[in-house]
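Here you get one chain, nothing else, as structure tokens; it is the form predicted on its own.
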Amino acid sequence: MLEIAGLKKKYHRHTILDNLSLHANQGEIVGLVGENGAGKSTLLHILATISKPTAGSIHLHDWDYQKHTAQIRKQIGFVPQDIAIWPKLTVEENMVFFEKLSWQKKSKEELKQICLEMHLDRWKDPAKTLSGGMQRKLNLAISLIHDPSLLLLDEPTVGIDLKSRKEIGAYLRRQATEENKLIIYTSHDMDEIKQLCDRVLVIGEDSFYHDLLKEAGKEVVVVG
């Protein structure tokens, strides 16, 4: 369970997030939308403990972000927009490398199974030879090595083919419903947001996203 209260983020004199509050439960896929510059990536970076808020409080499973940072980081999987893999290493070598950095250890068979569940079966191939969709699957697989309870995804399917997007979406749905993970998901693809997410948080007061998602029957919360 994630609780955010009165969150604010300022860069010099520019306010990015202002008095943002939300509550999200395990097993949910929560969409996060808004105009460019509204603060979506900023919020994900704060939730990933990469950036600190100017004001407000955040709790994950009753842990305070300021007081229990080490425990919280063990619970977070973060996939940024930019693909963060070693292109010259194989899929197997990438998974083994990042497993060694993880606090939770897994065998090669367990690592391979994570990939196979996402239809990433090119275990011995260098990452640079993979399609964009396969590379994004590998990026996501790496974030799941330590079995996080909160998964933060910043445009994880941008620029990839429809088949890969649907496979990633189906996998994320299983992670939410079967593994009880809370997933927060940004995307500019409104069809993807409408199909995948249980509810949607709109950052900013632009009525475009609010009206569009309401028409699709989605629960919409304007958060800042």
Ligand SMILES: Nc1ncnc2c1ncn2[C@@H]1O[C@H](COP(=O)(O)OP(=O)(O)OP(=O)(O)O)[C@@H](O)[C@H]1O
Second form
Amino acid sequence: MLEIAGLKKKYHRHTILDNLSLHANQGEIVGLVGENGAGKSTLLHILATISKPTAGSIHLHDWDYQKHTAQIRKQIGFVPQDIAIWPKLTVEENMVFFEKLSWQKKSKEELKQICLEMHLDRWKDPAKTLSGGMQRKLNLAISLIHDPSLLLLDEPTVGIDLKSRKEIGAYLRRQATEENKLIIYTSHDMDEIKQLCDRVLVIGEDSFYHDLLKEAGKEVVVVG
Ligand SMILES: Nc1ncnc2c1ncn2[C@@H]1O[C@H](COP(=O)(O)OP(=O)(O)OP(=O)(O)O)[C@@H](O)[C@H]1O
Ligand SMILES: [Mg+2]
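Given the form predicted on its own, corresponding form predicted together with this ligand:
To see the whole picture, the full complex is given below, headed by that same chain.
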């Protein structure tokens, strides 16, 4: 369970997020939309504990972000907007490297299985030889190694073909429903957002996204 209350983020004198509140439950997929520069990545960085809010509070499973950072970090899987993998290492070596950094012991078979569930089968190939879409899948696989309960995905499907996007979408839905994970993810692909998300958080007061999503019958939360 994630509880955000009165969240504010300023960079110097510029207010990016203002008075943002959200209550989200395990098993939900929450979409995060808004125009370029709206503050989507900023919010995900705060939720990933990489950046601190200027004001407001965040709780995950009753842990306070300010006091229980270590516990919270163990619960978080984060895929940044820019791909973060070791290009010279193979898929296998990348998975093993991040497994060593994680809090959970996983066998190579288990690690391979995470990749295969996403239809990433180039186990012995260096990451830099993978296509952009496959690198994103690897990044997503890495974020799942330690079995996080909160998954934060910043445009995880950019550059991924439709078939793979559907596969990833189905995988994320299974993770939410069967593994009871809470997933928050951003995308500029409104069809994907409409199909995949239970609820959508719109950042920015422009009614464009709001109207679009309401028409599709989505529950929309708008924040300034
Ligand atoms: N470290 C920083 N210092 C100062 N300003 C920043 C910093 N990081 C982000 N910003 C500003 O915060 C605003 C929100 O940026 P952010 O990256 O969160 O937007 P976004 O919604 O993710 O956009 P996009 O759709 O382009 O990814 C932008 O105006 C950006 O310039
Ligand atoms: Mg962004």
